[in-house]
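Just the one chain here, the form predicted on its own, laid out as C-alpha cells.
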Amino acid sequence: MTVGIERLAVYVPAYALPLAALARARGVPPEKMTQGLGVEEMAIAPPCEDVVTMAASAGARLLRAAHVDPETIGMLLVATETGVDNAKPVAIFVHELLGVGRRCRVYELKHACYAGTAALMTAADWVRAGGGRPRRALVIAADIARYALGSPGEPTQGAGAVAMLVGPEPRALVLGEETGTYADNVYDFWRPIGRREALVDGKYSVECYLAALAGAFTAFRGAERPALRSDEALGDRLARMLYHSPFPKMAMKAHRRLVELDWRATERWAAVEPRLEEAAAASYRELVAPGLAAVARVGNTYTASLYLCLASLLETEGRALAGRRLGLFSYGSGCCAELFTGTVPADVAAVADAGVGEALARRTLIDVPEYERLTRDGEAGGEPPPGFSGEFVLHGIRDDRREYGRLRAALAA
C-alpha cells in the first residue's frame, strides 16, 4: 500500500536574530558562528507564543491548504520536546484548537529530536493497518530550542513548527518500507525535569549523532532492495540526502561519515579513498547543501529540523526532483536514530509551497536586548506584538492552567 506524506506547512515565530549580532555581543568573531556553524539567523519566539500555538499554527495552514476537514483526522499526533506539561499532551491542546472531530487517536511524543520521525511512521504504520480503509493522520513537529544566555549553546537555539498530512495519496513524498534504526542509552543532551533550558554536552553529541549514523546507515544499506552491487554505493541511488540539522555544519560532519561509510562497503574502495575528502565535498554540493537554506535562517527546531529541510527542499527543487529518491536521516539525542527514504511523487509541485518562503520574507530582525528581552520573559502570554504571524496566542497561566485563544485566519494569511 502506497503512504507518505500528502502535502507540509511551516510556521516559523515572526522574529528573528541575526548570529553576527549575537557573536559581537559576547565578544565572539561573527564567522566562528555564522561559519562555524553554517546559521546566519535563528528565530526567537514572543512571550505570547509556545509549542501549542506554533504547533496549531502550522496545523491550520496546513488544513485549509489540503482543504482537508478536520473531522476527518482520524490520529493527531505532536513530536516535541518542550513540551507544557508533564502528564497533559501538547497534542490535546492542538486538538481543540484546530477542531479535530473526538473520534481521534491523540497524543504527544517525546524522544528528543527523534519524535517528529517516530511520529510520521507511527503514523505511516497506522494509516497502512486500515486494510485500504481512507485514513489520514496529522503530524506536527514543533520546538523551541533554547540555551541559556551566555552558554555555548545559545547560538544553536531555534523554533518552528511542520505539520504534515500523512495518507494513502502522497504528493509531496512516497515513503519507503525499508528503514535502518539505531538506539543507545547516552548522556550528550538532556533536560531534567524543573528545568528550562537544556543540558549538553556539544563534542560528545556531535560523536553519538555519527556513532547513530553509522549504525542507523549500516542497518539500512543491508536492507536496501534491491541489494546494492558490490560496486555501487548507497548515494548513487539518491537525488538529495537530509539530515537532521541542529546547525548546518552538523550536516556536512554527518554527510562526510556517510559518504566514507557507503564507498568502504563497495569493492570501489581502495580507489576512492585517496580523493575522500574531495568526492565528499562534492556530495555534499549536490545532495545535501540544497536542503539547508532554511535551517540556515530560523535555527535549532530540534523535533522539526529534518522537515523543515524536506519541506524548503521541496519547496525550492520540487518540480525538479519529481520522480526521484531522498534519503532521510534522523538523529534524537539520547539516543535515537533512522535512516529512511522516499519518492517525490510527479505532481509534487501541486503541493510543493509549505509556506516556508513566505514566512522568511515576513520577519523581523530583532537586536541583542530585544532577544534577551523575549529570552527572559519566556512563555507569560499575553497580547500579540505587531507583526505577530500566528494564528494562535497563548494569553497566559491561570492557577497552573494554560489558556490559549484563536486570532483570525486572515492574521496569518
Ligand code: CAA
Given for the second form:
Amino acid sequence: MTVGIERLAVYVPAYALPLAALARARGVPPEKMTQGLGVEEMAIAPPCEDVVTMAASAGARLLRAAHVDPETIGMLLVATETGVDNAKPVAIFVHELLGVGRRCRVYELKHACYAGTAALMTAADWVRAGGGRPRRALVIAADIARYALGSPGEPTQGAGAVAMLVGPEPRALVLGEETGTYADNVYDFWRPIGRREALVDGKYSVECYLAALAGAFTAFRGAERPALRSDEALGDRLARMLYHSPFPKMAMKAHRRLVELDWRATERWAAVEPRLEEAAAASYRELVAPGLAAVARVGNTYTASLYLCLASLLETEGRALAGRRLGLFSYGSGCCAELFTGTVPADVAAVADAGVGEALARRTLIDVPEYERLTRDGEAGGEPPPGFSGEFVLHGIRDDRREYGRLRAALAA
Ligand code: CAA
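Given the form predicted on its own, state the structure of the form predicted together with the ligand.
In what comes next, the whole complex appears, and the chain from above leads the way.
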C-alpha cells in the first residue's frame, strides 16, 4: 500500500538574529559561526509564542492549503522536546485551536529531535493498518532550541514547526517501507524537568550523532531491496540526502561519514579510498547542500529540522526531483536514530510550496539586545511584537493554565 506525506507546511517565527551580530557580541570571529557551523541567522520566538502556537500555525496553513476538513483527521500527533506541561500534551491544545474532530487519537511524542520521525512512522503504520479504509493523520513537529547565553550551543538555537499530512495519496513523498534504526542510552544532550535551556556535552553529542548514523546506515544498507551489488554504493541510488541538521556543518560531517561507510562496504573501497575526501566533497555538494538553505537561516528546530530540510528542498527543487529517491536521516539525542528513504511523486509540483521562502522573506532582523530581551525575560505570553506573523498566540498563564487564542483571520495559504 502506498503511504507517505501528502503535503507539508512550515511555520517560522517572524524574527531572526544574524549570527555575525551574535559573534561580535560574544567576541568570536563571525566566520566561526557562519563557516565553522554554517549558520547565517537563527529564528527567535517572542514570548507570545511557544510550541503550541507554532504547531497550530503550521497545522492551520497545511489544512487550508490541502483543503482538508479538520473533522476528517483521525490521528493528530505533535512531536516536540519543548513541551509546555509534564502531563497535558501540546497536541490537545493544537487539537482545539485547529478544530479537529472528537473522533481522533491525539498525543504528544518525545525523544529529543527524533520524535518527529517517530510520529511520522507511527502515522504511516496507522494509515497502512487501516487497509482500504481512508485514514489521514496530521503530524506536526515543533520546537524552540534554547541554550545558555554565551555557551557554545548558543549559535545553534532556532525555532519553527513543520506540519505534515500523512495518508494514502502522497504527493510530497512516498515513504519506502524499509528503514534502518539504532538506539543507545547516552548523555549527550538533555533538559532536566524545570530547566528552560538544554544541557549538552557538545563535542560528545557530535560523536554520538555520527555513531548513531553508522548504526542506522549499516542496518539500512543490509535491508535495502533490491539488495546492493557488491560494487554498488547506496548513495548512487539517491538523488538527495537529508539529515537532521542542528547546524549545516553537522550535515557535512554526517555525509562525510556516510560516504566512507558506504564505499567501505563495497569491493571498490581500495580504489575509492585514496580519493575519499574529494568524492565525499563532491557528493556533499550534489546530494546534501541543496537541502540546507533554510536551516542556515532558521537554525536548529530539533524535531522539525529534518522536515524543514525536506520542505525547503521540495520548494526549490521539487519539480526536478519528481520520480527521484531521497535518503533521510533522523537523530535524537539520548539516543535513537533512523535512516529511511522516500520517492518524490511525479505530481509533486502541485504541493511543492510549503511556505518556507515566503516565511523567510517576511522576517524582521533583530539585534542582540532585542534577542536577549525576547528570549530571557522569563515571561510567557503577552502582546505580539510588531511584525508578528503567527496565527495563534499565548495570551498568558493563569492559575497554572495556559490560555491561547486565534490572533488573526487566516492568511491566504
Ligand atoms: N573560522 C572558521 N571556522 C572556525 C573558526 C574561524 N575563525 N574558528 C573555529 N572554526 C570551526 C572549527 O574548526 C569547528 O569546525 P570543525 O568541527 O569542522 O572542526 C567549528 O568552527 C566549531 O568550532 P569548535 O570546534 O570550537 O566548537 P564549538 O565550541 O563552537 O562547539 C558545538 C560546537 C559542539 C557543535 C556547539 O555549538 C554545541 O554544543 N551545539 C549544541 C549541540 C549540537 O548541536 N550537537 C550536534 C549533535 S547532537 C544533535 O544533533 C541533537 C540536537 O539537535 C541538539
